[in-house]
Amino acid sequence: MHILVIDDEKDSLLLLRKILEDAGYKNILTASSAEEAFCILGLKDECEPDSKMDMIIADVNMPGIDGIEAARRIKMHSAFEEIPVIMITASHDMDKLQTAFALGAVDYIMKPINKFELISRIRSVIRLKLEMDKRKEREHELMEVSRQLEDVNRILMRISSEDGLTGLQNRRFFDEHFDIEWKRAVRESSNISLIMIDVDYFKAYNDRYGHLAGDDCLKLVASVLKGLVKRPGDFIARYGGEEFVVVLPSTEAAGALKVAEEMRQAVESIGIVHEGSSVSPNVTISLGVAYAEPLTDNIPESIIAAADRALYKAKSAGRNRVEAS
């Protein structure tokens, strides 16, 4: 325990310091005045700090810079935000001892000093500094738990919503945010365009070529995908299986049907070879777009089920191609 006092008065020094030794208390350091406090703090340019300090107790009427201020620059410095200080006067002031409190002192002692009131107050501070610091820590502490726990739940947020095979975002993203977009569709009365995509003849390939290579087929595919899908509010999705769906907010037909073309090419300008397909020796996607106002068009399924239909009718088409709904 450091125990830093500052009186002006000599003789209260040596009593103070002699009070306190004989209580236990062996490391004391003295001041006489505030400056010298300050130095003893390492509060001044050309002082080092002698020692860590545990407690302060400082005489109230001192000449130049008085206890009350002498605190109050103390505890202007975070390093002594939470030290305890005890003030020593000879004045029944409330006044001044309410403008202490108020600056931070947590106790006070009148003189002529009696040394067991001394060491009372003195051992009931260092109680109650004990308990602070120990509320501060598991304070600390609890903020750490909250920290990891906010880690972990992003950690089970990025899982959830995520596709393992592919890094793609999964269905259940895809249920959550179409229905958040749609309704700032209807909120802002923009516009909804939606993409539905096939790899063509996927079963085939994985007949072919087997299980693993048609994960690594999937995962080619989505890589590429996810390229070509750029603005900050549009996202693609697995939808399922070999299926995937890409949501393009304030976007019409137009701009929708060309991204779903380029895709389209993309996808089969890679060389996967399909020798398993019957339109191209590379795997190859069938797109089907819808569009959709939804101030008009009240339900967000009827754009899914849109973009389903001309999914099919690119299919039913031939495959390797782009359809509309």
Given for the second form:
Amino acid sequence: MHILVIDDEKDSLLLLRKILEDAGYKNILTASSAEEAFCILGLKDECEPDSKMDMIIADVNMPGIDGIEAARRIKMHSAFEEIPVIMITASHDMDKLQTAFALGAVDYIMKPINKFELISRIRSVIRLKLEMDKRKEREHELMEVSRQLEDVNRILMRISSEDGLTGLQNRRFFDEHFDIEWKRAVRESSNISLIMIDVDYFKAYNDRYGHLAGDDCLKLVASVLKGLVKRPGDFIARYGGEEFVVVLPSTEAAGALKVAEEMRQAVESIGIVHEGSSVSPNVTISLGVAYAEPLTDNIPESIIAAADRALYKAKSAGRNRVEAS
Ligand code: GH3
Ligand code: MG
Ligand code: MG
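Next up, the form predicted together with 3'-deoxy-guanosine-5'-triphosphate, please; the one we just looked at was the form predicted alone.
Once more the chain from above appears, this time first in line as the rest of the complex follows.
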């Protein structure tokens, strides 16, 4: 326990040191002025700090910088922000104590100093400080745990294959699994169809009904679309913003067109009102269908581009429709 005692009266310093040492406190440092105390604490450039400090006992009434001002300046330094300060005061200093407490003094004792009073005050201050240190340590541990949880969540999000808004598979899943399906089709000399879907005039929907309503609309559209993806091996993913993609392995163009048309009708018939749409009173989708036999069309990107082109065709032809590449 390192205690710094600041008092301009020599006798008082000697007495305080003796009381503290008799009570078993070992590392007592004394300063007979605020300046000397700043030096001991290493707050002045030319001084080396003596040691770490756990508590300060300061006389309120000193010539030059008084105890209150000294405590204020010491506590301005981050290393001593939390250090407990006990003020020693004569009865005529009592009115200054309010300021001292406002500046963070934790307790005071009156002169002439009573040995038992001083020791019991110090003990309770130490107890308080230990409690506070413990609580800070716990807070620190909790913060560390919640930081670790955030890290884990971030990793989980990254490796997760689910889209947070719609609950469909996400783009990451599509990229990985479309490639797998494509390779399977190559191996099995099979074919594959792809449907690219885009919600019509969705920016206008957001603008008119708000982004949250936009989110709800996407969720609803997603769940209706998912309900129509039935065969094992088929899957639907959120491709981006208001775009979805459906992968239909071992499916001919005619079959894919049929599924696409069902999807178009199903979304329109949910009846989500969309006054900003020029094509229907309700929310609608446009769909582009592409078909490939992976043996001949040899890169998976080609069918994605073809479905994109078909979707573009459906948009330019007026929206709320299905087009094939
Ligand atoms: P088009 O008929 O040609 O498809 O027009 P559009 O307005 O649907 O297309 P555009 O690409 O201009 O706008 C898409 C909008 O989708 C813009 C974007 O703010 C919105 N959007 C994308 N992702 C989300 C989302 O997760 N939630 C919401 N509410 N809006 C989204
Ligand atoms: Mg779009
Ligand atoms: Mg759109």
